[in-house]
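In C-alpha cells, the next block holds one chain alone, the form predicted alone.
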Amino acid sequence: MRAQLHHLRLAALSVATGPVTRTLDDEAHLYADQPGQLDRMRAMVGIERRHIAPVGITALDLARAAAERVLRETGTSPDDLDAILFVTQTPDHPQPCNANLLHGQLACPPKTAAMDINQGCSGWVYGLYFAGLLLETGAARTVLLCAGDTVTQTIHPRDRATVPLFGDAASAALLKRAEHPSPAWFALHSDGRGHGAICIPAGGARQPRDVRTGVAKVAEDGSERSPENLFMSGIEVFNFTLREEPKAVRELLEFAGTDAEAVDIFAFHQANPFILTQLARRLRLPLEKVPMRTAREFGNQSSASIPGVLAHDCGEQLATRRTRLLCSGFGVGLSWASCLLNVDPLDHVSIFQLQPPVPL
C-alpha cells in the first residue's frame, strides 16, 4: 500500500529507555559451554549494551514518562490532544488497551480518542501513517503517538540466541497538522506467510497458557525457551530483511520522485549494526547517512527503535535544521513499512533512561 499525505508535522519526540543497563559481558554465563562465542557474538552482531525494564515496569510506564516530558517541554496541555495512538505488542492488559490507560493517566478530556495498534518493529511508521490520516482529514490537529515494548520480559533468560539482542524503550511523538502543507510519502507492506519467523506461540486465544506452555525446552542451538517465550529465527529474519528492505526503499524513493542523494538521514529499525551495514551496502548508501550507534548502545528496541535512533543519533540535527528523513522498519508479521518526510526543526527531542524505582 502506498499513500501521500500533506498535513503531517513531527513537532516533538522523546524516548524513555529501561532503567537497568546490561552489557554483553553480563550474559557470559549463557555461553559457558562455547568458549569464544561471546567474542564472536560481539564482533558479528555489534550490540555492546542494552537498557532493559525489569518485571513491574511496563511499556506504558516508559511511554508515560516520555509523553509527560514531551507535553511539559512543549507547553502542550492534555486538553490539546485530539487522539492518542499507542503502538505496542506488550500491553499492560489484554483489555483495556494501553492508549486508554495513558488517556486516564494524563487526564485527557473525553473528546480525545484513544486506540492501540498491535505491531512490532515496523510499528512506528504504521502509527505515523494512521496519525497522519487523522491530521490529513482535519479530524485532529494534535496527536500523541506512543510506541514501545518491553520485549525482554517475553524472552527466556537462557535463550542465548535472543537475550543479547533486545532492549526496552517507549517513545512519545507529538504530531500536529501542518499549517503549510508538505508532502510525506508512505509505503506499508505485510507477508503473513512468514509469521512464524518471529512469534510467541502461547498466551493468546489460539493456545491459552496452561501448565504445559510454561515448560522450557532446550533447542538445537542450546537456547532454552517455552511456547510462552519469544521465538525468533535469526536467519529467516535476516534473509527477509535483505530481500525486501532494499527493494522497498528504492520503490519509496521512486514513488516520491527522488533519489537517495536527496535524503539526509536513513533511519532504519535498529535490529543490529551488522544488518544495518548490509542494508547500507546493498542500497549503496554512505555510512554517514545510516546511523547505527543506537543499535550498539541500546539494542533492538522493537517499535521504539526508529524514534530511538532519531532521538539518540540524530537529535541535534533534528532540533536545529530542516531534514529530509527516510524511516524504515521491518520485523514481526512479517511486516515492513517506510516513509519519507521533510522535518522542520523539532520543538523538543530527547532520550533518557528511566530512573529505577526506589526500593521499599
Second form
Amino acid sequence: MRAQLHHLRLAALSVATGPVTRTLDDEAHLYADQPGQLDRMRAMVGIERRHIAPVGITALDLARAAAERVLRETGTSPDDLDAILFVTQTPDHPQPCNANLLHGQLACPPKTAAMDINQGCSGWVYGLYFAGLLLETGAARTVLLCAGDTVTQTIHPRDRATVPLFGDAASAALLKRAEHPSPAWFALHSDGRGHGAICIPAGGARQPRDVRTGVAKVAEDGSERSPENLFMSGIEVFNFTLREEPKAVRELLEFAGTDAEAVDIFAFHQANPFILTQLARRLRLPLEKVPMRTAREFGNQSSASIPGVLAHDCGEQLATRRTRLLCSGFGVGLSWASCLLNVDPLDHVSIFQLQPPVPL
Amino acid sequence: MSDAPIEEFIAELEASITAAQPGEIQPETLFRACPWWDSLAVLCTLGAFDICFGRQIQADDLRRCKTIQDIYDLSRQEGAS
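Moving on from the form predicted alone, please list the structure of the form predicted together with its partner chain.
Complete assembly follows, chain above in first position.
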C-alpha cells in the first residue's frame, strides 16, 4: 500500500546503543579453521565493530534512555504525549507490550495511548507511517515513536554467519503535528511467503520452548544454532533485497513525482556496507548520498538502524538544514517500507552509548 | 536470454571476489575447489549475476552448478526468477 500524509513533522531524535563494544577481531575465535576469513569479512562486509547489550539490558532499557533524553532536551513533558508507539521484536515480555511499560516508566497520563508494532528492519518506516496517521487525523499532536531491538541476544554465540553482523540499539523520535502541511510519501510492503528467510522458530505459541528447542546443532556452513536462535538465510535475504529494494525506491520516487537527484539523503536500513553499496549501484546513487558509517561502526541495528544512521551519519545536517530525506527499511517478514519527507532542522538529535552497568 | 557475454560476468566476479587472483576465474573453473569460494563469494556471485542479467540465482540452482560456465548458463534458462 502507499499513502501521502501532510501533517507529520520529525521534531527530535535520539538513539541509545548497547553498552559493550566488540570489534571484528574479538570474533576471531569463530574462524580459527578459516585462515583469512576475518580479513575478507572486513574488506567485503564492512562491519568493523558493534555495540551490543548483554542479557539483562533490553530494547526497552535502551529506548527509555533515548526517550528520556529526547523529552529532556526538547522540554517535552510526558503529559504532552498523546501516543507512544514502540517498534520491536525483542520486547521485555510476551505481554504486556513495551509501549505500555515505557508509558509507566515515563509516568505518562492515562490519555496517552500506547501500543507496539511487531516489525524489524522495515519497522521504523512502518512506525513513522502509523504515527503520521495519528497526527494526520488530529487525534494526536505529539507522538513518541520508539524503535529498537536486542537482536544479538537471539543469536547463538557460535553462529559465525550471523554473530558479526548485528548490534543492539533503540531510538526515540518525537513527532509533532505539522502546523503547515508538508507532504510525506509512504509505501509499505510485505511478502509473508518469505517468512522463513529470517526467523526465530521456537519460543512463541507455535513451538513453545522446551528441553529440545534449546539444543544447538552445527549447520552445513559450520554455524551453530538452536530453534530458539535467530536464523537468517544470507542468500534468500540478499536476493530479496536486490529484487525488491531498488524497485521500491524507484516506485516511491515516481509516486512522489520526483527523482533521486532531488533527494538529499537516502537513509537505508543499515544491513551492512556490502548490501548498501550494492543498492547504491543499482539505483545509480552517488555514495555520498547513501550514508553507511552506522553499519560499519555499530552493526545491523534492526528497527533502530534508520534512526541510527540519521543520528550518527546525518545528525549535523538534520540539526542545521532542511533536508529532503528518503528512508527505506527491508528485512524480516519479509517486509519492506519506504518514505520520502522534508525534514526541517531538528530541535534535538543525538546518539550515545548506554553506560555499562557498574560491576557489583 | 542472457544479455551479457561470459567475459563480462567474469569481470564482475573478479571485481567483487577480491580474494581471487586475476585470471583465476575462468569459464571452466571448478569454483567449489577454490580457496576463495566461501559464503561471501556466494553473495558476490549473486550480485554479479543480478548486475549482468537483472535477475537472481536461487540457492537450489546454484547448488547444481559445478563450473562458472554452469552459473552463466543459468542466465539462459527460461523461468529463472
